[in-house]
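Just the one chain here, laid out as structure tokens, in the form predicted on its own.
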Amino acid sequence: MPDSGAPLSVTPSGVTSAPFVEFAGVAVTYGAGTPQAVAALSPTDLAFGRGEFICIVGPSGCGKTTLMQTLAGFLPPTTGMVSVGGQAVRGPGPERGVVFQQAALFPWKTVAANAGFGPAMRGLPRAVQRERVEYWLHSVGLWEFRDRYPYELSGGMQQRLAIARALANEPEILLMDEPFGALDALTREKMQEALHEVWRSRGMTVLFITHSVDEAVYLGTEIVVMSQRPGRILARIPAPFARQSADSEIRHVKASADFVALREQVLGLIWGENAV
């Protein structure tokens, strides 16, 4: 395992000299300047183009969520800069939708009202709000539940609603922090397929954090492997499976020799890092 911050793999072909998303020397120290200071993220350079599905994996506490929060605009870097389309990120914005591990829905609002929250807060015309709510609830299979409340939905349905709420703002980037981590195995695979279909059909850019290597290998166009805290990038590994035919069944993809080989490569990096 190298002891420098240099990634092991080449940058994917989708990234050009003018990347869509760029982390330039981004580092985060919690409590900087105090005796309790904790370095969460080493200076990090990462760039990728529009339409990429970037999956980030690594040991617990390695800075995955910290990195994502700087792009979301929730957390300013201690040093460095995050930019989208050449513009520095100064705070949250509707062009960046966020989905967390817990759905964090409004329990007093209906499914339709939850899905339409963003467009309503932005003051979009009511006709546009209704159109977006209908479209995205149909897309995630929840239109027939539009008048229900979150407590009437299963865990998987709540996460689908959280995704629909993020997508109703029509963000350019979807940021997802362990969104399927609390789901059972079958529901998780169904959600992976649903997200895969939305990404393929809309061509949006996704930054996806997960502890599941299988999930990262299946969903990502690229897998970013991070080190233990303070986090740094150990490897950037292109993955081919996300761009395969939409008719490819998830169970067949995950059973293929190529899939297993890539999964073992990523696991080897993570296990090697944990052994340090």
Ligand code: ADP
The other form holds:
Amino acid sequence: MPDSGAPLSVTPSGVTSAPFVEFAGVAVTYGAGTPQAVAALSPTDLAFGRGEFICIVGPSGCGKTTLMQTLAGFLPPTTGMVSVGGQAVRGPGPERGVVFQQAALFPWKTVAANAGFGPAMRGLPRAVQRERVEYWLHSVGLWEFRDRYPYELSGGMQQRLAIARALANEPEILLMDEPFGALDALTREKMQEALHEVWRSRGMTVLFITHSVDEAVYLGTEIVVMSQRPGRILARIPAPFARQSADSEIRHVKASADFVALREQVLGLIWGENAV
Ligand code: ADP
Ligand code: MG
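Alternative state: the form predicted in complex with this ligand, after the form predicted on its own:
Everything in the complex follows now, all chains and molecules, and the chain you saw is the first one.
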């Protein structure tokens, strides 16, 4: 936790009442002031507490990645401000881990070296580096593959490694941009379950972009629906399943009447507003 000016009040359940992440009037126009200017994101206000799992859904090109990049610190907003724990975001930082759709691994490094990249870069003690690598490779089921190279792994394993690499930094916030979008359906569900497990046990804050409403309703504590470009927030819908389904199998959760009803509600919002 970086030193933060704003005190956060923590309830006995560990849920904070003050916002942890805050987008205040954040808008992005690419090439602002040029004839090629593209308004990607309308002024957006979005705040959420520590430990939330926020899923963003919306049509292609509506500004989801743009919004996430401002929190990652890769892209300064054209107007507005992003803050974490009351501190303005001014660039990338190890407390915010990022996972992209394509696992951007280091092909010349072993699985273990990929997983330990962040802790090594930060010069953490060797023993801590080893401990983190071992813990996270076990968590994502890749410990036996620690001496292999990324090209020897399947797509799902590569993505698990990318997640382990992000988590080995023990970020407070995990930013995931369609991380399972390139995986086949079965692998994708396994990854959803694995991520759900990690989130339940670690309780980190997650901002997760997906095209899959099903995935959003399963994983999210809240679903944020965005409009077409320039994106704005159409609706914020709380979802109960992430905190409920401790022992339930994913397919049972997804087949339940409550789940199906919420998925239909979110789909209705997306189709209703964005209908052509
Ligand atoms: P999403 O992630 O929802 O698909 P993006 O945030 O990637 O949408 O993009 C929002 C809009 O901004 C799109 O119309 C896209 O073409 C445009 N855009 C994204 N990046 C750039 C860029 N670097 N320069 C100009 N336009 C961009
Ligand atoms: Mg995107």
